[in-house]
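Only one chain is shown below, in structure tokens, and it's the form predicted on its own.
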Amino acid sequence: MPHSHNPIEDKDLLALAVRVARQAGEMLLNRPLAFDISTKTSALDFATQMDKASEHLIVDALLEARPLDGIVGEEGASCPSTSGITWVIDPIDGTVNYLYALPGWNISIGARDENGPLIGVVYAPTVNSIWTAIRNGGAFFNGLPISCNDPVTLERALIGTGFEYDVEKRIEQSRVVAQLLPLIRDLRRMGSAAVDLCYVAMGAFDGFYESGLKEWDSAAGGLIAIEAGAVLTTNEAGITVCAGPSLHPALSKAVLQ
């Protein structure tokens, strides 16, 4: 059954995603302040358990409210949609940040219908930040409207990125960084693709690129960036580029050289 475009229902979907993201955030904040080095393996187990517990909480809450919706989750939760709405979830985006008690990890909840991304919520409790968007409804940070920086030239651009954990891929990524660094203002690596996309949306970054992103990395943050006026593309090499309309072509070219 196709999803009918009802602005009131879309707002209800957003409100549900916000409520569930906040619940997951509250659970995830309940963690030891730091792990000493000798317990890093148990810390890793803990982070993995928390990732799964967060996904479990989110999926249960969403399906309790909307039992006919579909689910795609990073930790493996999956069910088909009979309502036309599918939720795309990253229960902890920035797991390494979470493991090390660094700020910026977040809960990312997106919803899509047959026309693509519909709802986006990215909640980063450690920096008291919630970004939201409804398709064709603009983007918001803590309830206030936001827009990307534009126009920006490449040499003045502050760019966010991230790296894959696969060593072979990192060799290629380091080559891209070496080419890009002399061309831009500076580079930042915050450890979370969802927040990086939201930073482009609110003008905290001028642009962002990363290779190998999965749907749950960009489902919510990507919609938020687009609704804030940014251009978001993924090229044949698997590099996702997000920036304002004037910067996007130059950044896309620079990361492909």
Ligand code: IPD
Second form
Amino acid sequence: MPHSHNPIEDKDLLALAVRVARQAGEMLLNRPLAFDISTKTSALDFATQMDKASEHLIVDALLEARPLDGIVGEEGASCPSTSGITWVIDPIDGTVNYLYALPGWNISIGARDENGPLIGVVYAPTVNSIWTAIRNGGAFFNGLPISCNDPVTLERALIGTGFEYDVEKRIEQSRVVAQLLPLIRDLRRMGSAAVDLCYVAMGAFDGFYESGLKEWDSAAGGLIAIEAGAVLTTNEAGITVCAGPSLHPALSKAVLQ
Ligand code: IPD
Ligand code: CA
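Could you present the same protein in the form predicted together with the named molecule, rather than the form predicted on its own shown above?
Once more the chain from above appears, this time first in line as the rest of the complex follows.
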């Protein structure tokens, strides 16, 4: 069934996602005494018991409120939608930061309908930050409207990026870093794609790029960046580029492999 575009319902969806993200954040702030680490696609790619517990909490709460919605979760949660709404969840984006007790890890909850991304919530409790967006409704940081930096030239641009867990792909990614670094102001690797996109949205970064992102990495942060005025693209080679309209073409060209 197609989702009807009712602004009241969209606000309810956002309020639900905010409530659930805050609940998961509260649980995650209680760090376990010991981590139980399970590797995924490579030795570098892992999840902890907390990634799984966070996904359970989020999925249970969303389906309790909206049993007909679909779910796509990084840790494997998956169910089809009969309402037209599908939630796309990263229960901890920035798992390596979480493991090392570095700030910036977050809970990323997006919702999409037949027209694409509809709701985005990125909650990073260690930096007291919540970014939100509803499609065509603007982007917000802790309740205040935000917009990306524009115009910015490449040589003045502070750019965020991240790296894949696959070592072969990292070799390619390091070549791109080598070609890009001399062309820009500086580069940051903060450890969370969702927050990187939100940093573009609020002007804390001028741009961001990364190859090989998964849907849950960018579902919420991507909508927040777009609603803040940024351009977000992913090319055939799988390179995602996000920046204000004036910087986006030059950054896209500079990160071509
Ligand atoms: C990772 C982070 C990281 C990015 C990786 C993602 P995870 O997500 O967002 O910054 O470089 O590509 O996989 O594994 O911590 O959820
Ligand atoms: Ca994750």
